[in-house]
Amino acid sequence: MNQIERFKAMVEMRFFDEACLEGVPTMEIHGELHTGIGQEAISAGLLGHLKNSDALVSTHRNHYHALIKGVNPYRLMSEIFEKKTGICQGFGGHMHPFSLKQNFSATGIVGQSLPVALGYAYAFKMRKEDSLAIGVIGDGAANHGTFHETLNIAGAWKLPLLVLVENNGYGISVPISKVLATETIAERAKSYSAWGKCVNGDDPDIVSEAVEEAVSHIRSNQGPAILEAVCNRFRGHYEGDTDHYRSKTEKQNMLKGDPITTYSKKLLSLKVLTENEIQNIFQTSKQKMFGLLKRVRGEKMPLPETALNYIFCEKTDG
């Protein structure tokens, strides 16, 4: 996967979330929408390293992971807007999208992506399949019991599991520095006989190199890996969050390190892209994602009488 493709992916992800934001003030999207704006480089770093058979289990902040895993952006946006054309016909919404075809799923419960990913990894091991599972978490979830329980058994049984920690510095409103006993989360890897590394999550090239190392370790049956990518989320924890726990100066400094801006400058300096090519990518991506938004808004919602579908398992004869 080359740098141009990574850059295009980052720009498309940014405009995807910006298109989704249009549905919040209009109440087209219900509940707490969580965007990944500012964290695009991490998902872009996964490009080219995953197979369709690999499983990825994400969090409440899941849009970019779904897109990188190959979920159709139109059907994903439809799901976020709770339309019948969504990947779950509007029943999963933005917190619980699921795609069996791409082996992608997400949970809105903090820390619960890891036990699910562990189940996938165990199944792959039992079936002797050359596939791995990725459990994505934030820094806050790294302090949940599920983190220890999952990695302990993954290490003991050498399961093909990659724990991807998107460390944006805050567990909702709590600074990670206040609740972390170690300098990094990745250094815990030694406790689980796992591979571990902490990297700059604002550069997709750096993330890609680390992912390649982690995946090589896992696919060679050496056990699990922990990859911690340090990044920033530019918006509040969710749309509606007052974000009072971060100072104005802190937020301004974060924006100065926008990974898309920084990466575009890097590609310019390396002469990988020209200024005109970069602007064309921005324009094309924006048109694409806001074009999807227009289509999605024209789709129908699920009928009220179907509200209880897929919730209960009805008893059948035999």
The other form holds:
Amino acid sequence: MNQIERFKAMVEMRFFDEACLEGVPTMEIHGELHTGIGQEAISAGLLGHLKNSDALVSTHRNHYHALIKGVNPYRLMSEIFEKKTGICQGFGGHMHPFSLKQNFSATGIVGQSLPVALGYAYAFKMRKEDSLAIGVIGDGAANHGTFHETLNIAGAWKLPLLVLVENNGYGISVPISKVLATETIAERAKSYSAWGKCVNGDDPDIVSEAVEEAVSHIRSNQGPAILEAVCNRFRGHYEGDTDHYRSKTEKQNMLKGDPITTYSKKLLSLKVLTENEIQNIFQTSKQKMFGLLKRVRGEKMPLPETALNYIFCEKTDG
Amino acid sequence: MANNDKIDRNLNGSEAIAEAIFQEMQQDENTILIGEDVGKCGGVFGASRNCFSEFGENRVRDMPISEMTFTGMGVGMAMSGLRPIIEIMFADFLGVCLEQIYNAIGKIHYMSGGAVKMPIVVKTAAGNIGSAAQHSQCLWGTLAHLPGLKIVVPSSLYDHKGLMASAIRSNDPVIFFEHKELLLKRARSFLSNPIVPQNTYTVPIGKAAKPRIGSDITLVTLSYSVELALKSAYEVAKEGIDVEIIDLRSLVPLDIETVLQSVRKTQRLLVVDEDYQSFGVSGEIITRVVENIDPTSLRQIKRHAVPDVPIPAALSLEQVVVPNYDSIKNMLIMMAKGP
Ligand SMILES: Cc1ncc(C[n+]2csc(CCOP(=O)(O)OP(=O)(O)O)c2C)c(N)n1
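May I ask for the structure of the form predicted in complex with the partner chain now, the form predicted on its own having been displayed?
Okay, now the whole complex, with that chain kicking things off.
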């Protein structure tokens, strides 16, 4: 996958989430919304390393992972906007998208992505398939018991599992440094006979290189890997979070390091892209995502009389 | 509404609770608060605001996202003589620490033959606020099923403070279910008692409230649904339907006497519950009523709760599964037309 693809992916993801933001004040998205804005480089770094059969289990902050895994953006946005055309027909919503076709799913409960990813990894190994499972978590989730339990099992049985930690420095308001016993999360790897690395998650090239290493470790049957990518959460934890626990200067400094701007400058100086081409990518992506938004807004919500439809898959009369 | 002119402090539910915690922590230095974002942030709903700056990090501690462990810590803390308040951010997350709640906190006093007390409050925000299947549950019925736990579910603003103070002073464990809507609702838009005195006070756990007296139908409910019930009752009163509302305040202990008295009078019972319907609050209330009152003397018994379905994301679906103002009103009108 080349740098231009990575850049395009980052810009598209950003505009995808910016389009979603439009649905908050209008109450089209009437519950919580967590965006990935600021964290695009990590998902872009996954580009080209995953097969369709690989599984990815994500979190409450899952839009970018879904997109990178190949979930149809129109159907994903429809789900986020509570529409019948959503990948879960509006039943799941933004925290709970499921797409078996891409082996993609997510959970709104912190720490619970890992055991599910482990289940995929077990199944792959049992069936001697050459696929791997990625469990995405935030830094905060790394302190959940599931982290230890999952990696212990994966390490003991050399299961094909990549734990991808998006370390944006905070679990809501709590700085990870206040609640972590070690300097990094990745250094826990040796306790689980796992591969581990902590990298700058603002540069998709760096992430991509690390993913490549981790994935080849896993695919060569050597057991699990922990890849920690350090990044920033540009917005409040969710839309509506006043974010009063971070100082103005902290936030200003963070925004100066926008990974998209930084990467565009990098590609410019490497002469991979011209200023014009960069602007074109911005324009096309914006048009694409806001075009989606327009279409999604025209869609219908699920019919009220279907509300009890999917409690069970089998008939339960009597 | 009735008391609107007397409201000098336009608090919301979370401020009322924070005030109770603050005052109780002032009075007993063994009382401590642990949970996610309870420190500098003051709680994601603000229910521990001002506590961190007043009492410091040792007594108001931001926890890592490790619910099972910090709930278990609460057990050890209690055994060591502390009185922990444990915040589990959303009721939906009780699942990840349920082990410590139902096998330790709820049982230790009994298992120890009365030797070991568990003066613990587990406070958590329940209720639907539009965030779909994993962030909208009530689950008070599930917890009430488990022995050894007092289950407190406030609705009026006055009770938010007074019941929290009682919960903290209780030497038995209390699971304290806040409702997200009420945590954010301000005094001036409360229909039930919105006045929160500044001084400390307690509301006893185990005594139901009767925010509306009426003669036609007894509506038994709890938490945010009390507000919806009051609004519906006000509306149907215009059509001559006189509803008596009982706010349970706590499920364990359950003040069934207040319910029975009312049902004997009205002979019509409607239980409204925002939790799942089956094997829960409505079934329990109705059973206790028919155990105590000859069912042939009752004219109607109905319940209205979430029809055993996860809370859907789309508003169009949510509106038909979560009891709301219109659906409650329609139930009342339907019942008034019946026997
Ligand atoms: C078990 C559980 N506890 C608490 C929460 C509430 N919560 C949602 S996201 C979050 C912070 C997660 O932080 P992190 O894992 O670093 O991910 P980030 O939000 O930074 O992407 C918390 C505490 C939850 N959803 N599930």
